Every structure is written in C-alpha cells, then in structure tokens.
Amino acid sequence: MPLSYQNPVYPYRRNADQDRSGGHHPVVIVGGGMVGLGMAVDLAWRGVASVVLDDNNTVSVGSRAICHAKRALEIYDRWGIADRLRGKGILWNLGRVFLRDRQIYDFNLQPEEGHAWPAFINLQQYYLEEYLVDAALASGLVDLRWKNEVAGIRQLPVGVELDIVTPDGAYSIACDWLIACDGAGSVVRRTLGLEFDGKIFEDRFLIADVQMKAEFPTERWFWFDPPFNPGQSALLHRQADDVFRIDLQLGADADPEVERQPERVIPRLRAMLGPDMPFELDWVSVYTFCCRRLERFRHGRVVFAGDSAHQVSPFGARGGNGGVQDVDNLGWKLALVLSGAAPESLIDSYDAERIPAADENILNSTRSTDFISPKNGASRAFRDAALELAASHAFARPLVNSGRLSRPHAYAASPLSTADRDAFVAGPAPGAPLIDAPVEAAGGDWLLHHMATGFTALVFGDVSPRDRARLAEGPVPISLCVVGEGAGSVRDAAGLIAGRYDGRAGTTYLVRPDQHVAARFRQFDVAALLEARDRAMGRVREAMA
C-alpha cells in the first residue's frame, strides 16, 4: 500500500438478487475502476440506474493514471467532481525536454487565457476513484457491489446473463446491456473468447512514486539519455501529497522481479535525485507496454470500454483519458436507447466513433514509444539528430516525441454528424468537442456550464418564442443557449465565444449530449436543427447505413 494514502475498504453487502431468481437490470457494469465508476456516474447523471460489479473492495493500489487532461476535466466538471480534483491535484501547462544534462526546449500546452481548466491536473488515480465512488453513491442510482466476481457470461437473444460469486455464494442476474470496464485482464473479454490485435513492446520501464520534499516545479520533465540513466530515458511529474512520479527506462533485458526490489530501485533514484535528497518509496512497478485493441468494441449487448477494449503505452496520458472519453461517448447513446427515443443501432456508432479514437491514441503512443526506444541504428540516428537540432532550431521540435499528450478526438467521419453546408473560418467542426470560453457573470462562469444534459442549440442572436416552442416539443427537446444581450442570454466576455466559434448573427451550433458538435449553420433554422438532431440519434435512415 502507498505510504501517502490509506486505501478505503468498502463493505460487502448482500443484495436482493441473491435472495430471488430472475433478477434483471437495464445496465450492469463489470469493473469498479475509474472507467467503470465513470460509466455508472455518467449514466446516473442522465437518470439511468446501473449495477457495478467489482471483485475487489477498494480503489486502485498505486497512483496509476495520474495525468487528467483538459477534456477529461470538462467531463468530470459535468459530473460534479472536477473541483475536488482541482483542490487536491497539481495543475500544470508547461513541459521541458532535456538531452543528457541540458534543456533543449520547453512548451506550453495552453498558451492562451480564457479556459476553465488547465491542460492537465496531476492526481493519483485512487483519489479520482474515491471521488467517483462518492458521486455514484450520492446519485442514488448506482448499486455498487463489492466482492462480486463475474464467473460466467451468456449472451441472450436480447440481453446478457451473468453468474456471480460472492463471499455468501453464487447468484445470477440478467441485464439489457453489459458494459465491460474490467481492464487489461478483462474477464468479460476472456469469457467471450475475444483477442487483442496490436503490438507488445519489448522494453521495460520502472515506474516509481517517491515521497519527498523537493523543489521541482509543477511541470512535466522528460530526459533523453540523462547522466543518471545513460542511454535510456526518464520522466518526472509532481503529484499530490509531496509524491513524485518517476519513470525510468530499463531496457528489454531487465528482469521485472529483480528491478522492482528496493535494493535495485533506490540506487537508481539516488543517482537521479542526488545523495542528500531524503525520500521514501511510495509505490513501485515495472511495465512492458502494449498498443493494441479489440477488432470491435460492441459484441451484441456487450460493450467494451477503457483498457478492456484498447491499451496504449502511458507516454502521452492517453489510456485513462481515452477511457473517460469512451464513457462520455457511450453514456448518452445508451440512455436514449433505453428510453426508447433512439434505435438500438445508435450503439453501433460507438464503434464508428471510438475505434478511430483508439486508433489515433495507439498511433501516437506507438510513435512515442518508438522514438523514446528506437529499435535500430537508423531510427536512433534520426532520433539523436532531431534532439540535437531541437536545441537551437524550432522547426525540429515537432519531430521530438516524448509522448504526444492526450487531446480529445474529433469524430470527423461520424455518421451522426451533419456536414457543413456553410463556410466557417474558425470554430469546432461537426464531430469536434466544444471549446470552452468565459461568460460574463458575477463570480465567473463558463460556456460549457450552459449546455443541457441533452441536445443544445448554441445560437448567436435572438430566437423567437415560436421557434423556442418548436425546439422544446417532443420526447427529445433541444435546449437553447443564446449568446447575446437579451434577458436570459449568455454575455460574451471579451468576445472570446464569438472568436472561438466564428460567431455572428444567426450562427448556430447543435451540440450533442456529450458536448461534441452535431451540426453548425450560418442561419438559425428549426427544421435543419431537428433533422440534424435526428441524424445524431441515428434516426435518419442513411445515418447508420
């Protein structure tokens, strides 16, 4: 267990399904980690109840995913937990790259002002999971079942049946949808006989959490060929509780069991930190990294998310952040299908959108790992030349790859998007996530806070009462967020909203429930908005063809 954190122990409780036959639930989630808990909280935020099964009774042991990107923070803000991350975590935008003992350049991931969240907040995964447990319990819609281990899965004509083992014995339940969030070693994936396709890297890396009072700034530092780890690489991040994450490349021949022993770890850290820096080991692990995924994420009524669906190396913080975006994509679709407002085929768009996102992450992670650990002389020569040039030539810096840091995926080819018919010189295109901006209000406010749980029309200018009424009709209304000067409108502080959306009178964006753009138009048009909404719900015939 980490020195700096005491893992909570959640109680096992007997549930009603253990005392009856035929227990049935709309959604069962396997895995109570950051992705599974996030799935439950997102569904609860949309009014959907779920059961979460976890074979353990605590949050993650060790810091694991620590870098939470701006897009994930915007999602956490929607769920009501982001302020806890801000209060506990380490906020950062700056990074530095070193070659041997000198800095070759630095970078700012968020050079402009006017954003609610930084590029990243560093916080140990166990804190995030604890906040998600609290949010799940507070919702009243999440049945958390600790020490409930899945032992069998059967696909039904409509739905899934599970066999579950507990300290009190076994029981079975059925569900309409099973969401597999049970990680890289997914029991659900193995039970269904599904295999990953991709690449396993030979190099091994030591990951150590070190507790110490040190003056390192709140930045990301990455070394190539440092004097304390010659011929290899190193990475340093500050976390909460005076804990620092240190990654040290070990090479392909390293023995994981040997290298994780304190008598091997401490001298490596001492070489990096110096002979006089007092520190304590908080958590240690040795990893071999993978970049791979399932061929498909949906299999009947079973849907995979997070590491159970795809795996990437940690360089770039794409694993946990990608898993959270899986949840963000799937939750609203599942809620609409369960309500009967959208056809079941809408769930197929999860594959259409999140497989390209996973491929983007895998591509970036593979390139990062290949650059950090070149596999032949030619690759190493290119790498070393790029590093030397980057010290004095800005054009070479994009060639240096110490981990392309996580960015949100834009669903450019999504069947749910309505293609532009008008010209825009700026703003998020259909499929892209919204760009936040400050709203003029006492105490400060942000544009994303004015998006509804469902669909929202972001309109520059006024909307007539008649058109407002038309948008509000039916089981899936479109809410309004009007940027203007009238009563109830959002005031554009410093003109940043108009600038970021190329907004002028009549400009309209249709925003999906996950705050990605479904369509945009130069003139407000109720019929066009309703058609675009239906397409985004998979109700336009050619949308899912």
Second form
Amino acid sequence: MPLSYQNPVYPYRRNADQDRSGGHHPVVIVGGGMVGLGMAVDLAWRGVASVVLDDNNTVSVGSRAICHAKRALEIYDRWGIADRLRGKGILWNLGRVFLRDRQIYDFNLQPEEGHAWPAFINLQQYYLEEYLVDAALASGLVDLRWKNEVAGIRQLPVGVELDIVTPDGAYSIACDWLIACDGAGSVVRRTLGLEFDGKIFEDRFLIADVQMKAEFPTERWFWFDPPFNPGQSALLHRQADDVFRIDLQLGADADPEVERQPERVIPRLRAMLGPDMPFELDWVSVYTFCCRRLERFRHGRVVFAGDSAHQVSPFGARGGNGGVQDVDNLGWKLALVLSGAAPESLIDSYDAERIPAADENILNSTRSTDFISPKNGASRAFRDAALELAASHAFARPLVNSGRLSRPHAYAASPLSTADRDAFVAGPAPGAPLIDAPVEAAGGDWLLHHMATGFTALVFGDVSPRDRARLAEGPVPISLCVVGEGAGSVRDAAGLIAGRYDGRAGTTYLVRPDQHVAARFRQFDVAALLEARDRAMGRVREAMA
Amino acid sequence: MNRLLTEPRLARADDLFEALVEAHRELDEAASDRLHARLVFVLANHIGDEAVVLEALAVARAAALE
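Form predicted alone done, so how does the form predicted together with its partner chain look?
All chains and molecules follow, beginning with the one already shown.
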C-alpha cells in the first residue's frame, strides 16, 4: 500500500437483484477500473443506465496508468472530471532523452498554442478512478456494486446471463449487453475461452514509485545506458503528491523475487538519485511486458474494452489511454442501439475501428520495447548507432524510440465514414478526432465544448432557419455549431479554427458523438449531412465492390 | 518516383574501399557494427527515400553467397 495515499473503501451493499430472480439490465459492465468506470460514466452522460460489477471495493492499488494523454483529457473534460485532473495532476509537454551521462535531445509533444489540454497530465490511476466513481454516483444512472465477483457467464440467444458471488451469497442477472472491462487477467475472457496471444518480452523492468522533494522539472526523462544503470534504460516521471515514477530496466536474467526486495531496490534508486536525496519507497513491482490482443472484441452480446481486449507495454502510455478511447468509441454506439435508433450491427463498427487502433498501439509499443531492449547484436548496433548520431545530428532523432507517446487513432478505413469528395488542405479527415481550438468568449472557451452529446454539424458561415429545422428533426437530430459572426455563433477571432479546419464559407464537418469526423463538405448540404449521419449510424451500407 | 541506381557510378572505387576498411582498423566487433550502422543511417538520410533504401537492402541481401 503506498505511503502517500490511502485507498478509499467503498461499501458493499445488497441490491434488489439479490432478493428476486429474473433481474435484467440493459448494460452490465464487469470491472470497476478506469475503463469500466469510464464506460459507465460515458453511458450515463448519454442517459443510459448501467450496472458495474467489481470484485474489489476500492480504486486502483498502486499508481499504474499515470500518463493521461491529450485525447483522453478531452474525453474526461466531456465527462466533467478533467479539471480535477488538472488541479491535482502534473502537466507536461516536454521530454528529454539522455545517453549515458549527457542529454542528446529534447522534444515537445505539443509545440503549438491554442489547445485546452496539454500533451499529458500525470496523475496516479487511483485519483482518476476516484473522480470517475464520483461522476458515476453523481449521474444517478450507475449502479456500482462493489465486492460483486463474476462466477459464471452464459450467452443467451439475445443477451447474457451472469452468476455473481457476493459476501452474502450468490445471485444471477441477465443483460442485453455485457461490457468486459476486467483487465489483462479478464475473467470474462477466460470464461468464454478466448485466445489472447501475442508477443512477450523477456526483459524485466523494475517499476518503483518514490516519494521525495526533488527539483526535477515536470518533464519525461528517459536514459539509455545511464551510469546508474549501465547497459540498461531508465525512465522518470513526476506524479502528484511529490511521487516520482521510476522504471529501471533489469535485463532478461533478473530474478523478479530478488529484485523486488527493498534491500535490492533502494541501492538501485540511491545510485540514480544520489547519496543525499531523502526518499521513501512508495510502491514497487517487477514486470515483463507483452503486446497482444483478442482476435475480435465483440463476441455476440459481450464486448471487450481496455486491457481485457488488448495489452501493450507501457512505453508510450497506450494502455490506459487506449482503453478510454475504446469506451469513447463504444458508448454512443451502445446508446443508439439501445434506443432503437441504430441497428445492432453498429456495434460491429467498434471492432472495425478499435481493432486497427489496438494494432497501432501494439505496433508502436512493440517497436519501442524492441528499441529499448534490443534482442540481438544487430538490433543493439542499430539502436546504439541511432543514439550516437542523435547527439549531434537532428536527422537521427526520429530514429530514437524511447516510447511513441499515445495519440488518438484516426479511423481511416471506417465503414462509418463518408469519403471526402471535396479537396481539403488541412483539417481532420473522416475518421479522425476533432482538433481543438480557442473560441473567443469572456473567460475563454474551447471549440470542443461546443460539440453536442449527439451528432454536430460544424459549419463555417450561415445556416438558414429552414435548414436548421431540418437538421433538428427526427430521433437523432444534428446539432449545429456555426463558426461566424451571427448571434449564437462561435467566434474565431484568432482565425485558428478556420486554419485548423481549412474552413471557408460553406465548409461543413459532420462530427460524431465521440467527436470524430464522420464526413466533411465544401458546401453546406442538408441531404448530404443526413446521409452521412445515417452512414455513421450503420444505417447505410455500401454495396460491396 | 526515385529508384535505386545500380549501374557503376564510382570513379575511385579503390580509394573508397580502402577508406572503409581503414575506418574499422582499430575497432572491436561491436564498435565496428555501430560504425556500419551509423554509416547506413547517414546514407539513408542522404537518400531521403525509405523505398530506395529498402530497394538497396534487398539488393544487398540478395547478393549474399550461400
């Protein structure tokens, strides 16, 4: 248990399903970690109730996912918790790479101004989960069931039946959709007997949280072959509460049982931090990493999200951030399918979009891990050659890979997207997430705040009252965000919105409920928007060529 | 599109050969491997086209005897 943090204990409570049979819920989420809670909060934000089952009664034990990327922060902003992360966490944009005892270069992950959120905020996972629990409870739509452990799962013709064990006995419920957010060791995945194969890395890494009053700047520091850990690598991140995350590569031969003992850990940290730095060891673990995923994430009415579906090595912060983007992708689709507005096949697009995203994360984190822990003489020679050149030549710096840090996946081949027929020289292409920009308003404001819960048409210019009315019709209306000068318009004083979207009079982006682009046009055209919206809801299927 | 040039282009091949060998004279195997790798990166960046470099790699691999 970390010294700097006391885990809250959430109460186990009896629920109505324990005193009846035939309890049924539209959505049951297995796992109350950051991904499962995120799923529940996103659904609640869309007006959908859910039950969350967690086998424990607290938040994350240990700091775990600490680097929250810009896109995840934008999602947390939508859920109303991002300001809490900003208040408590550590904002950073800059990374430094060291070779032996000297810095070889630095990099800024967000070199341009005019974004609400930084490249990253570092914050221990337990704080994020506390905020998510608070948001879930405040919504009134999330039934959080602590100490409720899944013991059995049966797929029904339509839906899923679950057996659940609690401190005072077992009970069963059924649901329309089961969302498995129960982590890398997923009970749901094992119960369904699904293969979870991939690449396992031999190198062992010591991961320690250290509490100290150190003057290290709020930057990501990565060392190759540092004097305090010769032949290996090291990574330093600042977290909240004067806690620092230190990763030390130990090599393939290290004995994890021996290496996690404080009498081994403390001298290693002492060598890194210097003889005079007082510190307390908060939390320590020895890991090997793997990169793997399920072949499919949807299995009937069971959908996997986060580490239960895919696992990556930590270099790049792609685990937690990838998991949050899973539920960001799934939430609006589930809401539309449950309301009857979209066909059930819309859920298949979760596979079509999130499997390429998982593959991108796996590819990047595999390459980073291979660079950091070269597996043969040739890969070590290339690695070291790139590092040596990078010290004096900028051209070699892109070859150095200390982690390719999490970026949102652009769903380039999504069946939900309408392909561009007009030319754009800038702006997010169909499938890509929106790019934030400042909006002129008293106190400052941001473009992403003007996106609706559902679909939004982002329009440069004017929209007639008749067209406004047509977009507002039907069960799935399209809200408007007009960039211009008229009343109710978003003002683009600095011209940054127009620049980032190649916006001219008539330019229109159709934005999905997850703030990814569904379609874009040079002319505002209601019929084209409605067709693109229907395609984004899985209601228009392209004839297969 | 650029393509790899494989016709003879070096006027002072003997000089180049000697300089390459000479550069490795004092190096152990690991240092020699790193020098090769640095040279590959410098030349690849000069070429500035990953496809041409991959074509060169294929030519180099295919020329191995045995």
